[in-house]
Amino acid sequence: MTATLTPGKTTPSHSSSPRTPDRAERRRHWLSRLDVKASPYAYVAPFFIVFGLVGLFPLIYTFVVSLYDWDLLKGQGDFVGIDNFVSVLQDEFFWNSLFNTFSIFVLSSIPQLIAATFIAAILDQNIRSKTFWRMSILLPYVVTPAAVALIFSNMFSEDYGLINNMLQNFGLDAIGWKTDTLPSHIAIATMVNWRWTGYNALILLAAMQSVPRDVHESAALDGAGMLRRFFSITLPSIRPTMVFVIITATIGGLQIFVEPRMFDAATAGGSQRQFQTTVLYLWEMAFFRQNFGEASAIAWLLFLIIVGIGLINFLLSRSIATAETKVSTTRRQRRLAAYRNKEVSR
């Protein structure tokens, strides 16, 4: 039996067999490039999706609500544009709440950061039972804000509180912790400091632990004392963490709500609004006056204030870092010039 071959005809297998490896190679190369370029975006996409749903959308929706005459029960009303913002800016209670917020923020944030830095510096030393002390300072943060407010509101009670009883035992007059403006701010700031100082101290301690020990040892061999090493090595090394703590403390301090609300549960910030913060005023505007439009305008004004203060903090920290870099560069150049002059004189 013989086979007959027809000249000029080729089988499909002969024409496609050389191209298959090329297509597979190109497909693998394309998938590899897609993996390199698209995978990082796919990994971070869940965060931005969640942020868009729970962060960005409420922010945009709040701005839309602020442009309408929006009632809690009746819902959306007429479009009023920026009239809600103008009405809020002309409201004396808004400015009073803003003053109270900044006053409590200053009384709480500055002592809190100083105390947190001092505690972190102590815990950074080689002390006994360091793990116990480090975990102990986090205990106030675990307690709920409502419990903290209830405890401190009883301590600062004007009639039967612990603080006034101690003052009267020493022959001093009782202080109107809830009726006077400045004492009420000090009492609320004390709650904030008690709860957040340990938390910030742990963050600063983690940054201090990352500073190389050989730098401290070299400085100690050169004769630098503990304070000199702390201000010249430790603080400049933890500046990014310090900026982070300042910004988070700023955001938390300007959004304070639970402490003043629980300090006097019968009123929304005191009988004379002496410790009514901006968020507390926002809450009163939304759920007592049922004016969601102006409440949303207050929320957006507070958002813009926080963003502005955050930018100021960032610019200040960057200018300080730039100035320190220039000073260190100048010192290095002077030392190099002095060293070269000595070499030339020899």
Given for the second form:
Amino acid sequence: MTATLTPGKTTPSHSSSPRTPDRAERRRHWLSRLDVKASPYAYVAPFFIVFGLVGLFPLIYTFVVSLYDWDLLKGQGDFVGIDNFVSVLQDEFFWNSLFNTFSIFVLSSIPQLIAATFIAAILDQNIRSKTFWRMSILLPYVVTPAAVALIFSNMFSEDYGLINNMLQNFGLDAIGWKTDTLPSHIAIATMVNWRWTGYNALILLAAMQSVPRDVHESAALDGAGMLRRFFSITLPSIRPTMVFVIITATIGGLQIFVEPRMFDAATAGGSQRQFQTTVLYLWEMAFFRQNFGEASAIAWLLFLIIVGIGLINFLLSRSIATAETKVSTTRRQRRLAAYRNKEVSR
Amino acid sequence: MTVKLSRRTKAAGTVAGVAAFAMLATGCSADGGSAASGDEDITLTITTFGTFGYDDLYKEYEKLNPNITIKPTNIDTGGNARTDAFTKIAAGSGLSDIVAVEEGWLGAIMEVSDRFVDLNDYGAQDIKDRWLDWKFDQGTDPDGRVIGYGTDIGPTGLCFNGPLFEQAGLPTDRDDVADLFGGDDASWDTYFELGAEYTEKTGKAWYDHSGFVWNSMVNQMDEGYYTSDGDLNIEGNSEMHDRFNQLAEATLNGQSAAQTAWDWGGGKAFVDGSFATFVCPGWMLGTIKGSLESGGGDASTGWDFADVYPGGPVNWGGSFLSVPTSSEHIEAAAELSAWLTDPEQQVKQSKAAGNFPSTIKAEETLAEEATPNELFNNAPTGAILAERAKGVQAQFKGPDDSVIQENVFGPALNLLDQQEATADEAWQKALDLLQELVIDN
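Write the structure block of the form predicted in complex with its partner chain for the protein whose form predicted alone appears above.
After this comes the whole thing, all chains and molecules, with the earlier chain placed first.
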């Protein structure tokens, strides 16, 4: 981008300074080289400066805090090294919170992504009043999570909730949505799914729209049915978007806080911590137990876990991509070899 | 005001408005607007929570002091206010000029009392006599610095549902009910015996959940979760263990409705007869009002307020107004705090918010007026609370008091409510949680 600007700048100066062509030339040359080399960094710098201030600094500072015995109110105490990390890793509530987080994550992400993909595929068809349908699926996303949680926690209320009332009308037993572990996870996953399915569907839909129509058409002419075209053309073509959606869903899923917090406002994730997620535990540690050091350690462990899962996601998607290129290169080499053999034999 | 007052009462505001007008009409001048704050234009920020009933008082103060503008913030629940205050203390900035502090987390605030202004420098000793001694002492730190002016206190009476009592063949007149529970000699033994009788006759629960009953049982002891010296006082405390077993037995026998506190099924449990008695500190009357309204109930639901409490007098909750040292207008903030906690203002606050004042004169006024509370079968709630406040003792609250109440005993009692543990298992659970959450923390 910057390189194209330099000729424009240099042309007028040619005519304006004919007396010292050498020095001017050299200066111009140096300037333009600086421009080419440095300007891009200047252009991207604002993001990194802001990121450094609001992203990196807190991250590092959190790490510093996690090395101290740090009371929320009294502030910095003694240096304790990795003691906070050790005590968090030995803390049964931490592992309980990780289990809950992953359980809710699996219960929400997988059905959500499957549903989103199929909704996107349906919206990708030539249907009437497209915009209406496309906008409607985004509607749940507009509602704040706090409001969603309020409504759903009412519906899932154990004694007076809509869902248990309906179950009892059919002669079934009421379910302990807030006291039993698995039902509470399902209830929270439902809130997450309700809110995020449409959002993901819209992103996937955008990706599907960019799949060339003629590929579909020729496949259809060759006799490929709807399902075959979906699995053989649509899904492979949107793989990069799919990876993006999976990664953002993972990060969001592991940081889940508002839904379990609001689901039972009186406790931090259920009376027996049935649905206390890791971020909720972090919150309890910091603001209830006032142990800022250990809370920072939890924050860092969660950060590492998310980075770890992100890496796994990345490696998986890359290995899929490289496997494909490998296949194609071996094919090409085989063909090349065959061609050369022909040449030789001729 | 307590840790969790989640609903604000709008109607009460009009009452306060009328009261404010009445005060203007009588030409009463408050002690605000002294030379100290000068004529300089000042904006004072104040953070309260739940139902404080201050809105009209702010306007009144602004009228008395034209150079002062009050910018109030009200946080929905005491728990959230605690998080808000703690975060800002930790950050070292952001606190408003006046911060409302609840008794439950006063212990934690006392650990950093040097972050708050010593109100002795602003005339605290001169107005000391306004308050009940113990309330004033609660706001004083070990070094004798006064860091908070008391707003309300939580003397506790017994709420009961008249129609449900009638169905079970129990008396319904509130004086007869007080006698039934033993009057001045009311004990937990009688309470649970009557509960057993009620449960047997009706098949319904006696109290909403065991947590509140437990709170009042502990608050009633001379020393609660901490000794007055600040040591933990739970393990090996046989008196506390006995009370726990007593409550556990009743709960396991079905006297608890196992309700979710502060929610009560969106208030429906107050309407559909899930339980017949309820722990009622002054500020709880406002909570019940909100719950009844959202649960579709009203005065005809039959809740009433009796001048009796099992085990004798008890205080639960109450707040303070503190001025953080980070305030830019310390003097003006201290003046406003003193004005807001003046007996005259406390009476108005009590009418607006339904809570019970902490100053002697305000209590006397409420007792004299004995205004009938329509929602509680016209019980003179203010007068009854004044009666219930007699003999109340302040209990020392330690730094982790609210953690112990909510995160240590909360889960243990919940196991009992859900019939998932024996009394011994639940007590052991509490001790384990105490070790994990408080001792090893």
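So that the term is clear: the rigid core is the largest set of C-alpha atoms that superpose within 1.5 Å between two forms. Note that the structure is predicted; figures quoted are calculated from it, not measured. Residue numbers count along the first chain shown, from 1.
Novice: Under a superposition restricted to the rigid core, does residue 38 display a Cα displacement of 2 angstroms or more between these two forms?
Specialist: Shift of 2 Å or more: yes.
Novice: Quote the shift of the Cα of residue 29 between these two forms to one decimal place in Å, the two forms being superposed on the rigid core.
Specialist: Comparing the two forms, residue 29 shifts 3.4 Å at C-alpha.
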